[in-house]
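One chain follows as C-alpha cells, the form predicted on its own.
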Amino acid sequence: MIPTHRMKILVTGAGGQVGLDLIRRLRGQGHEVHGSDVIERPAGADSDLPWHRLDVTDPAMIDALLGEIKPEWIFHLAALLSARGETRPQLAYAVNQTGTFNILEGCRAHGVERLLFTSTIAVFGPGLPSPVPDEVPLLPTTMYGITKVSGELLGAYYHRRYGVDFRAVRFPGLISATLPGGGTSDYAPLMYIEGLRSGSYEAFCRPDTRIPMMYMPDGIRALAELAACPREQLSRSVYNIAAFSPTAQEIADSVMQALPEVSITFAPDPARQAILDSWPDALDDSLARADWGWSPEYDLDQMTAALLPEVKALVREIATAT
C-alpha cells in the first residue's frame, strides 16, 4: 500500500528510537521527508536528510516550521516514555499532551492532510481481558499512558471537528538495536545490548513478566502501511497491533541460546514492575488485520536471529566512541 505520488512528510521526535528507521523507510518509498527534534541532527541520520530543531511544546516554532515546509503528512513521534515520564511527570505532560495538542492545532491551521500518532499499550490499565481488544475502558496508571489516551481522544476530536485524517497504532514494547530511551519495556532490548556488551545483564523485572513485544521493523512497517491505507478501508482511527507476547524469561532464554556465554538474571524494581503489571499480556489486533492487512513478520526467535548482528554492530560503535 504505497501512495501513487510523492508525499512531503514531517517526522517529529525523529531523534528517538523509532524516528530514523521510519524516515529511511519513507525515503525508500520515494517521499520527501523532513526530520525534527529538540536535539540537533543525531549521528545516525543521513547527511542529506533535511533536519529542523523543533520543540513541540512551543506552538510558534510549530507554526513557523509548518509554514516553511508545508508537509502533507506528519508522523508525530515526540514523547517522553513511561519510565522517564514517571521521574518527570510535569515534563511528560508538557511534551506528550500539550505537544500533541500543538501539533493537531498546526495540522488544522496549515491544512495538513494526515497525522500519524504513536500510541501505546500504556493506555491500558489493570484488570482487562486477555487478549485486550481495541475498545475497552482506558484507565492507565502512568503519566505517559494518561497523555497517550488524551492524544487518541484529541486526534478523534480533530478528525470529527476539523477533518484532520488522524490515525494511530498502539505499539507494544519495541525491540531494536538502539540504546533505549526510558521505556518500561527496556529490559528486553537491554538483554541483547548489555548481554553482548558486558556478558551479563540483570533485568529490572520478574522472569514471569509478560507483555506484548514487537521487533522494530514490524513496527515501522505498521506505521507506514497504516499511513498509506485509503481512509475508506478504516473502521476506526486507533488500532492495536501485535506480534508476540513472551515472558521476560523466554526472551532471556532466546538470547542465551544464541549466545551461550551471556548470563541474564533478574532483580525486579518495584516501581517499574508495578507499571509492567498494569499492562496487558496480549493484544487483540484483529481489526488492524481485517481493515488494512496488518500481519507481523517476526516471532521471538526470528527477531533474535535478525537482531543480534545489528546489536553487535551497535556494541562495536559504542566501544569505538568511548
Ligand code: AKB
Second form
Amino acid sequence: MIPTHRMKILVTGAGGQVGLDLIRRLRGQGHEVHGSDVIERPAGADSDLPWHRLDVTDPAMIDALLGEIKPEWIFHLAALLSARGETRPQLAYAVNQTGTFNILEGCRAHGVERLLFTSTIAVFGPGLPSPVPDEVPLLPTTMYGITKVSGELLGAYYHRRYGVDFRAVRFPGLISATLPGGGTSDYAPLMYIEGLRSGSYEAFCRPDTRIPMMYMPDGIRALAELAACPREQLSRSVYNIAAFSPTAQEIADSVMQALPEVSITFAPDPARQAILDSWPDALDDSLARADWGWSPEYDLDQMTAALLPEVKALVREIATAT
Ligand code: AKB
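Next, give the form predicted together with the named molecule, keeping in mind that what was shown is the form predicted on its own.
So here's everything in the complex, that chain up top.
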C-alpha cells in the first residue's frame, strides 16, 4: 500500500489539529512534505520542515505556491470547524467553500495529480438510519457541514471533468493530545486535557450524547492509506470511516477510571448540543473496509491508555510555556 517512490506533498491547514501528526507520518514514509497555513510555523513543527504562509481564500497565493513547489499530491486540511463556523459563518464559507474551490482550481491549473480532502460526520443531518451508510441525502444544519458537502461534490466534479484524483474520508470527532480548536466534538479531547490540567472538566453536552469518535493515529493512518491506494481499487471518492461511538458519559468514565482524582461534569450548551444532536451516532464504513482495507486499531479504552501519557506531556508543555 505504501508507495515506494517519494512524492512531493503540500499540506494546507497544517497548523491545525491534524496537520503536524499527518506530516510526521508522511515524512516518516520518506515523502518530501511542505506544510502551509495562514498562521506562522507552529512551535511543534520540525525545524527542517519547509513551511509556507498560505491563505486558501487567496487564489493568487495558491497559484504562486503551487508554481514554486510543484506538489504531486495535496492534503487539503484548511477549514474552520463546526462550532467556530457557527460563530463566523461568512468566514467559514470563505475558508471552507471558496478555499476548497481555489485549491481544486490550483490542482487543475498546475497538474496536481491527487487531492486528499478531510470531510466529516458534519455532512450528515438529522433523521438518518444508524449506522449511516456513505450514500444518503446530505442535509447538514451547520455552515461547516454545508461547505464540506460542497467540497465533496466539487471534488467529484473536478475528478470527472479534469481528472484530478480526488479522495476524501469523512472523519468522526478526532481525539488527540493537541489543543482542539473550534470543533463541536472538542468535549472529548478536553475531558483528557482539562481533566489532567486542572483536575476537572465541565462538558458542554449531555452525558447521553453519542457521536462517532476516533483516536488521531487511526485517522492519520486512514488518510495516508487512502492516499496510497491504487485508484482502480476505489469504488467511490468519499468514504465513511469509523472506530467507536461512545456516549459522552462513557468517555468520561474511561478517563475517570484511569484517573480517579479527575471529576467530569456536564452542563449542556444549547447551540452546541443542537449540532451534536443533528449528527449520526454511528457510521457504516463497510465500503472503506472492502475497497482499501480500512480497519481501526483503537477502541475507547485502548485509546485512553495510549493517550494519557501524551496528554501528560502536553500539559507539562503548557505549564512550562505559561
Ligand atoms: C467538529 O467538531 O467540527 C469536527 C468534526 C466532527 O468534523 N471535529
